[in-house]
Every structure is written in C-alpha cells, then in structure tokens.
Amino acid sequence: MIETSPLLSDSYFSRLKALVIEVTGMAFYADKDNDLALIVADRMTECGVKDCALYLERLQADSGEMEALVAELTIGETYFFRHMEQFQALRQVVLPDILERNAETRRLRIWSAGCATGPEPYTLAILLKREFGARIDGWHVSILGTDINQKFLTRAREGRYDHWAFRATPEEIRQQCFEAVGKQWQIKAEYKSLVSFQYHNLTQNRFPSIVDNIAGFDIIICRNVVIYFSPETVADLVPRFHDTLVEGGWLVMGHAEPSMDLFRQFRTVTFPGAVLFQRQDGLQVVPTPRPAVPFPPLTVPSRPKPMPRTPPAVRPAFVPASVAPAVDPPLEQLRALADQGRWDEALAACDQLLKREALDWRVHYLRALILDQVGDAEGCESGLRRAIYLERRAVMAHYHLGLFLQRKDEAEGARRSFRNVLTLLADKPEDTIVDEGETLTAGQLRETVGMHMKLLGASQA
C-alpha cells in the first residue's frame, strides 16, 4: 500500500510545490504530489521543521536546504556506455564528421547536460581516447559535464564507482581504463583529465554564455533529462541548445524526449537506434542512416568515409554592414561572439580593443575567457591576472581565476580567489548587477562561490 503523506493537507504544499518546480524546472512533479510530498516530508524531518510554511521561509533563505532538497529529487541512475546504440553514433558518425572539419583549429568542445554522477563524460572520454587517441593527439579537448546536483557532482570529480555502474561495460574496458580501488573502480587519469565538472541549472542559468562557459561546442549530450520539464521548457532549450553549438556542430538527445517539431532548426541523421541533430546554417539534407558497428570490443575502426555535407552557409558579417569594417567593435559585440563559439573572430576583435583600449580590464578578462576556451591555459591565467591587476574590484575576473585554478587543482590559490570574490561581495544587496551585458546578481553569485568552496572543503568565513 502506498504512504499518503499528510503535508497534501498543508494549505503552504502548493507554495513549495510551485518554488521547487521554479527552481528546478522538474515539471516531472507537477502531477506527482505524493511523491514530492514524501521527499519534502523526510527533508523537514531533518531539518527539525513542522509545517510547508515554515520549510518554505527556510527554503528561500537558505540556499544549502534547497540545494540538499534537489540532491534528493534529482535522479541520479546512471551507468558506463549507458544506450549502447548511441556511442556507436557517435563513434560512427559524429566524431569522424567533427575531427575532420576541426582538424586544422585541433580543437574539440564536447557538453554532457546533467551528467549526474559522471559516467557519461568519462564514457566520452574512453572512446575519444581509444577510438581516436591518434587523431586527437595534439588536441585540446574539453569535456564538461554540468548537473544541478551537488552531491553528484562532487562523486563525478572524485571519478570512483562500484561494480553495478559497469553493467553495460567490456570488462575489457573496464580493466584497462580503471584502477581497482577496495570494492571500487577509479577512472585512470589519463581520461579524468579530458573532462571537467560544473553546477550548472538548465533552467535558472543563462546559455549560451562565454562568462559561464557554456558557449561554442561542437556536440552537446542532453539525454533523459528534459523529459522532466514542461513542454514549454523544452521548447524554450532546443533553440539555445542549436545557439550554443558551433556550426556544424551535434545534438544528442534521449530516446523519449519530446516531439520532433522542435528539431526544425537542426539537420536530422538517423542511425539504428538513435536520431542526430546537427546544426546547418544552410540548406538542409535528406538524412541518410548508416548501419550499426558492433561496439565491443573497442579497437579502432578503419577510417569511414566523410558523410556527405552541404556546403557551409554563409554567414552574416556580425558587424552590420552599414558600420564601417574599420570601426573597432564595441564589448558587447566581442562577448557575443563569443557567445557563439567564434574564438578566433573574438580575439581578433580583442586585440583590435586593445590596441585602443590596452588598459581596459574588461577585454583582457574576456580574452583570458576566449583563450581558455582555445586551451591556452597560460594566456588564460596571465590574462585574468592582468585584469585583476588593472581593477582589484573585477569580481568576475576573481571568479573565473578562481575556476581555472580549482580545475588545475590548485586548490588553495582557487580558495583564495574564491575568498576574494566573496569579501568584495560582502556589502552588495542581494540584487546588484556584477556582471556588465549579463544578468548575475550579487547574491547568485555568492551562492555560486559558496558551492565551490564547499567542494574544495573550505568555509566561506
């Protein structure tokens, strides 16, 4: 018999049913009081809170309760080559298009959108190395997994699982590419380094955005994650998700994800098992399948043929053609084109600013920004440390160095930098604008240091 939870009588319920959803976006609990109703119940409990009233004014002033309420929402349920059909697409169809197209820039961008505890990313990692590892050798490749559940990301870092997470892995694979550590197995380094790991809200933060680093990738992973939204949700995240790739670049998404009319925008593939989305400014094609490959054991396939692709549209100047091309573009012409994955026309346009404007902070952070996106991870520090030179209130540049140390695992020098985010914070309202062309407030960026310091172990005081 199934528990009825008495907080469906609380006259407060709807309340904090309607702020959860907001927060999280989870529709998914819109129809299932009951269940939300039990998970809140058994929050309260611990909080040594009676009534939906009383949790509410606790959830809205502390953003630690609601982050502990999330981790028990959120659906964490997944495993190593998890939808073995859509590794082979990848593998088969998506990767080989991209390597050849990024082969001159030698980059490759790739987003895992609410990873949970991180297995697909590493997944993503083993077959670019093992499958690839000579053709990207030389490369700078970027992995990100973002989740809105601390909790798993914090597992996701640390890259260690137990047996149940390999049930759909070669043990071949398994061997080799993970350490036997007491009853669990931790990823080897030469794949964790590929990837990285950030909080990030779907719903609540703002994509495509080079200050948030989700900006300019060549394939993004959403799977089994916005069949928990509304349907005006998802339609509002396919558009950004198409912003958010490069040209050319891939989309995968779940098997039950929502109706194909939102896919317009994209060029569709479909491959046994699975459908691709690919972003073509041009004209569209008529999708060709491909057969499957067998997927274990891994070794390294011959070369497939390139698949056959439209010749790239076109694309509008981004300075209008009414401005002169001599006229330097403004800031929030160079932050948009970075906004859409335009590294090398961005940093043409910084060092354009910059031989205007050599002492304006705000275009050496944005280059720094830009440059770690392109792997130069000296440029990147040098760059943030110079804006901070020129402005010791640049907040954000204090963050972001806070970011690129904390992911070179430089931990008290990230702490520092995070400490300093949070002391020039410290008499800003709640609602003061931070960040100049965005709409970061003080008080969500405190909330977002204070994640970061909790992950490296260190008090906010």
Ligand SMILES: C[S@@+](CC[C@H](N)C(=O)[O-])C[C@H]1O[C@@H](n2cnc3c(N)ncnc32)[C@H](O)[C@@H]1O
Contents of the next structure:
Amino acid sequence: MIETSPLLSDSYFSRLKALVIEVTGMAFYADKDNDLALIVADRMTECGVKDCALYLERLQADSGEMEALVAELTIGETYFFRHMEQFQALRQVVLPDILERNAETRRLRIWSAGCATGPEPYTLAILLKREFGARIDGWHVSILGTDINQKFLTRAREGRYDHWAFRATPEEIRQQCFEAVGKQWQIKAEYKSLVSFQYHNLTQNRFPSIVDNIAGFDIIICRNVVIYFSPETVADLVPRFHDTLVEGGWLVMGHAEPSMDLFRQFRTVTFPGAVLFQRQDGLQVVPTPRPAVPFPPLTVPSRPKPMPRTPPAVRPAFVPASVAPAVDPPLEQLRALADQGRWDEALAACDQLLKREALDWRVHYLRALILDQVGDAEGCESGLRRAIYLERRAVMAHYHLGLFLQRKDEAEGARRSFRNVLTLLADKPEDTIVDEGETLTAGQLRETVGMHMKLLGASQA
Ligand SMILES: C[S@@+](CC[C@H](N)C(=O)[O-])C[C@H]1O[C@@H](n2cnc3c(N)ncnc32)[C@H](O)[C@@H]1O
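Next up, the form predicted together with this ligand. The previous block was the form predicted on its own.
And the full complex, kicking off with our chain again.
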C-alpha cells in the first residue's frame, strides 16, 4: 500500500510546492503531491523541523538546504550511449558537418544540459576521440556538462560507474575506454580531460551568457530534462537554446519531446530513429528526410560524407564604436557578441575599445572570458589578472580567475581567488546583484564558490 504523507494536510504545503516548482522548473510535481510530500518530510526530519511554514523559512534562509532538497527531488536516470540512434546521427552527419565548418578555427564546443552524473557528456567525449581522434588532434575541444543537482555533479566529476550505466554500451568500448576499479569502472583520463562540469539551473539562470560560460556552442544536447517542465517553460527554453548555438549549430533533444511546433526557428533533420534541429539563421530550408538505412556499428571506423553545406546567413558585423549609434553602448554590444559566441567579432570589438580605453577593466575581463572560450589559456589568465589589477573589487574577475586556476590544478591560487570573492561579498545581502547587467546574486555566488572550495578541500572561514 502507498503511504500517504501527513504533510498533505499542512496549510503551507501548497506554498512549499510552488517554491519547489519555481526554483527547479519541475512542474512534474504539480500533480504529484504525495510523492513530493514524502521527499519533503524526509528532509524536514533531517533538519528537525516540524511543519511546512518553518521548513519554508529554512529553505529561504539557507541555500544549502535548498540544494539538499533539490538533490532529492531531481531524477538522475542516465546511462552511456542512451538512445544510440542519436549518437549515430551525431557521428554520421553532425560531427563531420561541424568539423568541416570549424576546420579553420579548430574549435569545438558542446553543452550537455541536465547531464546528471555524466554519462551523456562522457559518451560524446568517447565518440569524438574514437571516431574523429586524428581529425581533432590539436583542436580546442570542450564538452561542458551542467546540472542543477550538486550531488550528481560531484559524481560526474569522479567519472566512476556501476555496470548498470553500461547497459547500452558495446562491451568493447567499456573495455577500452574505462578501467576497472573494484566493482566499478573509471573513465580514462584521455576522455575525461575533454569534459568539465558546472552548476547551472536551466529555468533560473539567464542564458546565453558568456559570464556563465554558456554561449557559442556547436552542439547542445538536452535530453530527458524538459519532460519534467511545464509547456510554458519549454516554450521559453527552446528559443534560448537557439540563441546559445552558433550559426549552423545543432540541438539534440530527447526523442518524442517536445512538440515539433516549438522548433520553427530551426531546420529539422530526420535521421533513422532520431530528429535533430539545426540553427539556420535567415534561411528557409526545406527539411531533408534522411534515408532510413541502418547505421554501421559504432566501433567500425567509417568516413561518412558531410552533409551539403548551406551558405552562412548574412549577419551584421561589429560596428566600431566611432560609427556605432549612440543608443548602442559599445560594452553592451561587445557583451552581446560574446553571448552569441561570435568570438572573432567580439575580440575585434575588445581591441577597438581598448584602443580608446586601455584601462577599462570590464573590457579586459570580457576579453579574458572570450580568450578562454577560444582556448588561449595564457591570454585568459593575464586578462583576468589585468582586470583585477585595474579594479581590485571586480568580484566576477576574481571568481573566474578561481575557476581558471582550479581547472589548471593550481589549488592554492584558486583558493585565494575564491576567498577574495567571499571577502568582497561579505557585507552584501543575499539578493544583491553582484555585477551590473547580470542576474547572479550575492547569495548564489557565495553558494557556488562554497561548492568549489569544498571540492578544493578548503575551509570558507
Ligand atoms: C533524467 S536526467 C537526464 C540525464 C541525461 N540528459 C540523459 O538523458 O541521460 C534529468 C536531469 O535534469 C536535471 N534537471 C532538472 N531540473 C533542472 C534544471 N532546472 N536545470 C538544470 N538541470 C535540471 C536533473 O537534476 C537530472 O540530472
């Protein structure tokens, strides 16, 4: 018999439910009161809180408790090579298309949004290395996995899995790409090194945003995530995914989700067992149905023909500040170019601005973030340090320097940068926006920095 939670008769339960749905976007719980109440009741017992009103207060005051609740509410079902037909479509058509298009820049950026414990982004790393290793040698490849659940992200970073995560993986791939550690399997460093993970809430964090590292992707893969969201939330997300792709970039959603009508902005391409969406600015292209021939097995190397290329849409180039209209402030224009992943134009805009305002820390800061995206680590680090030198209180520059040093395994420097962030935020109330034009609050940044410091094994004191 299914247990009925006593919380259902608590008059504050509905407010609590509304808060949970607002924070996570998980409208899935709208008609699952009992499931939600059982999860909440466990957290309340853990915190020693007796009723929903007190627990609501606790959630609002303590972001750590919200994090713990979110960890229990989210559903992290995932495994390697889930829905193989989509990976076959990526391998046969999408990746060759992108590799050809990016041959000059030698860069590739992929975002796995709602990556849970990591099999999805790691599958992409395996696919890339095994199938296109020689072609991407010397490229700047980055695969970013994001999720709202910090516990999942910690496990994703570890990269160690039980046999159940391999239920759709060819045995040969498991043997070659993983090492046995006790009863588990650890992903090998050569694949792991392509992937990084970060916290990101799809329904609360604004994107595209270079400052959040969410901009200019060649592929976005977001599967089995929006099924939990309301149709309104999904209708809001799809155009934002569109804007977060570069021109010609591809969006991969879970099969059978959501309504095709939402993808009008995209070119729809049908593959055997999969439908993918390509960003095609300003062009009306008739959808190309793919022939329904089965793909050869993944482990057999093949040289598929790239899809015919569509000429790039004409887009306005960066207008130098001197001729830009007064209503279009250059820094905002620069930020917009960076958010759209138009790296080369954004860098040209930075150089233009720095000719006039060599000491503007914001330009150095944005330039450093762009250089990070294009794989210029040295330029990124010196740009961030220069921004901080010019403005010691540039909290986001300290934060990004911390992230940068953490990635370089310079733990001591990273801790120092994160401590600087906490010091600068010390007297800021939770809801204060940390930087002009951003949506990040002091509370959110403190929480994120706290998480990174935990990972670095540092005390926040
Ligand atoms: C079922 S898993 C899908 C994992 C993977 N994409 C796959 O298909 O195998 C759904 C993931 O979405 C995440 N999620 C739910 N709400 C989210 C939100 N608002 N922002 C980001 N991730 C979210 C959950 O934490 C969970 O890890």
